[in-house]
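First, one chain by itself: the form predicted on its own, in structure tokens.
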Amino acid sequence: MSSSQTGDGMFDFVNQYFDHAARWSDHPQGLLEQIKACNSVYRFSFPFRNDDGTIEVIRAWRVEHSHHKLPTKGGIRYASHVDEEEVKALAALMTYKCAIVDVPYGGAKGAVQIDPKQYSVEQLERITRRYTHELVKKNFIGPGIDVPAPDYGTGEREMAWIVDTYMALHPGSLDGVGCVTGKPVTQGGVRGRREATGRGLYFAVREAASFADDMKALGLPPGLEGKRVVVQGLGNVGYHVAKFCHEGGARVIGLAEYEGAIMNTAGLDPDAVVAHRKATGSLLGFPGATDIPHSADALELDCDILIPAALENVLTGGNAARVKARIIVEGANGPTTPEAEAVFRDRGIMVIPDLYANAGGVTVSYFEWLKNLSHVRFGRMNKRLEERDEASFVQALESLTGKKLSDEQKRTLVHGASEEDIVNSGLEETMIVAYHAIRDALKRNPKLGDLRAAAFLTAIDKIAMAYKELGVFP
């Protein structure tokens, strides 16, 4: 994929989307440029050398796109077509994206511009420690500065390194865990990160659907009991946004990876289907399943609910027409052109945008931020506290009552909240109350037009509030 196809067009897009949304706001020009304008960039280049001996050069960004609240926070991307403006693009969709979920922090998104299947491990290791070092040596990461997050290309074994790496840099530093988010648990990470954006994918999808008027406007009945899903991606956001639908009530009747694609009119179990292409290495010829040769075709399938959770500009002009879903989820990051969703706004589908759906991964990332800076898991200290008020209210019933609870049932009633409890309650209250936000802006100035519009515009009120309250504009 080029970076004419990533990079350039998903930094316009963002600005088109900025741009149609702030028609519609009462700010001053100058504070809107403000908002939209990336604070920092900063590229850099550094010598790697390879097992054979030579060397090359390798190419990596850190941008910081707002200030207005601090730190600033993103994800890093390891990606061979990745570009400055496309990392640009992500910066400034993280400062809307948080903004919409109320997660006090800027928006940043970093890049390293390799193809990480073409390294060893031990080679990843030493590219995400000099990265590290670049990072700190410019006063781009620290836990009140700009804090990290995996993004494509990256997981919890690279956030385990640049923690490391930070520490050894900052020695004694009290607060220094929390420099990085999205880290394996016993390095401070926090449970439910790893299936926190496709958990809120599907508390997003979920809630949209509990409106009933929205739905009837769509011709689909109120609730996800039964609806057809389609999901393209396995990874980590589209693997658990398909189980967590799959275990909802929904449908997933079919399934893309870059391999190919299959479907199953009566309902596949994602579980399965991962363990299928674990031991064979493709989804294709999963039994009972149709096989689709091309990925792409399945974002053409009969269904209602698509959700894109593998690359950006897969629903363009040139498919827009032929895409059935009558809800679009948007896991991936710009999986949208703007001529695509003229299209979807035109034909009545409801696109529910990448800004809010896929907010789940940075809000339990905040999570983990508190828990690193509070020293303490959620849960350790109320947790038994309240499974003996339960346990007492449950006593009480039963004298009141006289009759006697099985087992199952005290354990269902005497259960003190988790840490991961605790988190996904977070994360559901969360993506809830954004979602009504949006929708209620919507409501209140249709001439916005879709989901997105109203997305951008509430993040612009609230950045354009937080630099009044600052006393930069007046």
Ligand code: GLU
Contents of the next structure:
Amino acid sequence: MSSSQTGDGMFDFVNQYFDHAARWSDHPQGLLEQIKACNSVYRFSFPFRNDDGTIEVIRAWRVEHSHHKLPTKGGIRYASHVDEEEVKALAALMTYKCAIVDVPYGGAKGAVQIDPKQYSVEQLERITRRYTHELVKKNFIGPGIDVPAPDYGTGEREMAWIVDTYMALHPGSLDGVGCVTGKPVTQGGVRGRREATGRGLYFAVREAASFADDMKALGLPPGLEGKRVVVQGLGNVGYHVAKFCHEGGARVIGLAEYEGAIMNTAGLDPDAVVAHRKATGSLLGFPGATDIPHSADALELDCDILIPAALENVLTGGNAARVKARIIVEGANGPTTPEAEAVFRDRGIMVIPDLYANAGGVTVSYFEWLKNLSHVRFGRMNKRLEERDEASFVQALESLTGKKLSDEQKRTLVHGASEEDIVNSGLEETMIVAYHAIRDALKRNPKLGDLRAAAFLTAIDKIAMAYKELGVFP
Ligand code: GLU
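Output the form predicted together with the ligand next; the form predicted on its own has already been displayed.
Every component of the complex follows; first up is the chain already shown.
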């Protein structure tokens, strides 16, 4: 998607952000060093036999960044350019992300160095099962140890193979299904996980836009209504955030994928664009839109909100000065380099940082894991009970007022919460509470300079507290 797809320096970037924020904390240096360090790095290779009989060696990783809470948690990425630095950076981000949204895990990340588009489904299944097997051998996976999830290049299908392989190796394991999240609902997944990262991003930007003072400082009116949005990446995250922004009253004026971008100032319907891309194999040529052949140019479109939702290091010292958005919402992990960040700070652009903004995925992964451990679907025990209570309330209301409610009114009032309602409401609560926490941290200490530093400091304080509770540090 970007010209810079490697993780060169990415762990360094995360640590620079960490150090910048840590200057405003008074934790002992040793504790800060422990929080920053990657605790375990498992680097391995395994052979893969191609259909023509040749053998290929596949490189893979699982990094557990922090064990201050267990299990560790984080996605598995399939990408040809992935390297160890990148996996370490992404694992570290998971630690800070989980702390911000109060999800009780340490951070982790995995990767397989392949371009999944070059392999058949059957080959991908073999690779995924072998990868899982390697994790099992070294105790790098398990519901109480380390719980992977989807990331760039993987999805529900891969998670289903992982849980199946794990269960085959742990027959009879009562909680084994909680060894991975992001599974299909039929395989122990939870409703709402697929949309969760995009929906979380939408809640994040909606909450940020609700503060009239903050919007005024950016020269914008409050609220999402009518705001012009550009999204880079139409994968699971990009597509869903575009869809929720569109449904929430914003105007999606630009969409970008690796083959190019399209723009229409009157607004684009993300569902129609995705259908067009499916039918033609490209975003380009969408009826009524202008083609932008060089995808990265979309990042510089005139808009209010820019959402990079593909890969890291796409906003750099090279293009930051040309970005016209007033708000950047980081759907991807690490899309902004520190150099770009400094430019955005100077230019008064609001960056809603990855470690908060895209935490909706892991938040709902947490709900899925809770569902797996409790062995019951959310809502199963109380949905009908709630409906019965609400129906009695409606009856009482009707007899007191002597008026009859319409069927439509009754349907709104008598509605027991389903699994999806509960998951989405838990996600909304989490994203709102966490936004207030980081915004308040910035208000209390304006010298932090931006929401990213405030988010890092919030995370550092929470992890330091956890270490103190463990008795590791006084
Ligand atoms: N890969 C996602 C992330 O970077 C989700 C991780 C998870 O659900 O564990 O946040």
